[in-house]
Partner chain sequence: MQRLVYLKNVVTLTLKEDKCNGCGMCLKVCPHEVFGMSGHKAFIIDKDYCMECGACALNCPQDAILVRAGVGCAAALIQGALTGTEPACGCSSRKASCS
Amino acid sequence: MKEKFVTGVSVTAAGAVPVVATRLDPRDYVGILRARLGIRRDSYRIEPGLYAVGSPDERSEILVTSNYKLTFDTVRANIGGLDVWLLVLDTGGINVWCAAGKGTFGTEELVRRIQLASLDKLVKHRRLILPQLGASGVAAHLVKRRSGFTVLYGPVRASDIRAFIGARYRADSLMRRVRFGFADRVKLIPVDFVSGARYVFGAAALFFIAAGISREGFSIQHALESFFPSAVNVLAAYCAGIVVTPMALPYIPVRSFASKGILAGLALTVGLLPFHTLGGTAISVIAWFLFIPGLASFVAMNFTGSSTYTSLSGVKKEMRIALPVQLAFAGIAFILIIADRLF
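Give just the one chain, in the form predicted together with the partner chain, as a structure.
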């Protein structure tokens, strides 16, 4: 075990167990920043298996988590001073909630890891503390039947683990609720911004071609000279969907994300009026008043996957209505822009 967070080894009846630090070092913070920016986030994982925190013994609690390093770091940074075992499941480097949804943080993997780590030899009790959000992948009663271990669902957030154990495994309703506050939403923006960039490049490419079209035909020279305002508009549409909508989420007074995106897009389009990027003709202005809200709506709709409260049934319903509208807005806008240049 060469991992930097391992500070020693605990020799137990179940074999040698690596002891991990509960204070993050600068490298870990760089890793957190990188993961939040979406840089090599897929391979940000640690070796699954059993770890020790502090000096645990046969009476110590066993906490279960995933092998996404960001998750692992959050857990260990929040349990400094406790003496506990940490059982890390192989979720393929995915956080607990998403992995539970896929079933990789699941009954099967948990039972397998209990056996691989010989937990029955490690401790005298038969309790495991799981993060509450693991529950959509784990059936507690089946784990009990197959392994003899009782699953206790702990709090949603690692910062409440200490209080949960202190309160004899009781979580109050605040510990059990998933939040989606301003900071939670803002944290997601960089990754979403980077991973959705293909929409910007796609739309920008189309408008670059459009910018080169005139009554004399197509010219790259012409495109380069007149593309800048379109690029600003496309970027504004993207930001309306992926920055403004997440930030203003609870304050945009409609429920569907597609509608939230349309309103944010409209607001930004109005905001662009004084900057003369919408073009000099009525047709061009109308075109951008369709395109910007349309793209913003599509991008905002994709934020449903990042949110913590949208249901599959609801997303299906809003997409059925919104997708055709978004496509129509974008299509009509593009035709108007071309027509404006030709006639």
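The model shown is predicted, which means the values in this text are computed figures rather than measured ones. Basically, rigid core = biggest C-alpha set you can superpose within 1.5 Å across the two forms. Positions refer to the first chain, counted from 1. First, how it differs from the form predicted on its own.
In this overlay on the rigid core, Asp57 has a C-alpha that sits less than 2 Å away from its partner position between the two forms.
Switch from the form predicted together with the partner chain to the form predicted on its own and print that structure.
What follows is just the one chain, with no partners and no other molecules.
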């Protein structure tokens, strides 16, 4: 079935090549929104292979990217007006950086796609432009040896591709720098917010049960009447870790994500004091001062997979240290809440 972004076909010595649009249409934006919310994100991919942008010929550049459609759309939207070939690798619908780490944006797949697309028949030059963030997965010398094509590493961001080509493949320091600014972090919040919602429901269920406990036993009616403040506190804890921490990431004065989450959680707990959702006793207040930072710390660690700040070994080390502390905070808080209701 013809993809909606395919506008025609370019007949070449290597065969028929689909021509793709560089202007995104409403369906593309809906798809982007769904991907940002984590809806069918794992299947948001396109068919790998060779595509044409504009009217490329045997002298045109060959850009390489992944078959994650969000990445593909970002690239094509930034190269309007250029006449280039776009070689899309099969990364299993994963973005370039993550796929390079997993090995799917790698030497074997690149060499295989070069051969399948018959690039030696398509262009006179032997030059490929790969995204810089794919470098960890590709051994350029092996690609050269096995295919005859030279790998050039382009800029980090697709928005710099035009300038990179115009400068005859020279990248300045800004093109090479991995930036992770406020807008970049905010874009990643929705998918983490949706995918981590199970933690909110799990914690809320526990506190719903706790809300119904009293000296007289358990009462659904009492739980329904008393649950609202607990629900506010749980949601605040979740937002502290999943929203506030990413937004304020470089400004929270500690290094680990778990510690950043604790500080964000403490700040929001203090902010809840005037609203009297923490309860009317010292035990209840202490419990929430443990639980909210603990949950915020736990969900804040999820953002390590989205950030540019951490390595896999660093994440594992942080989790080994932080998880016991987070579990202790949550466990003690829940015991205190129960004790406050019973005694």
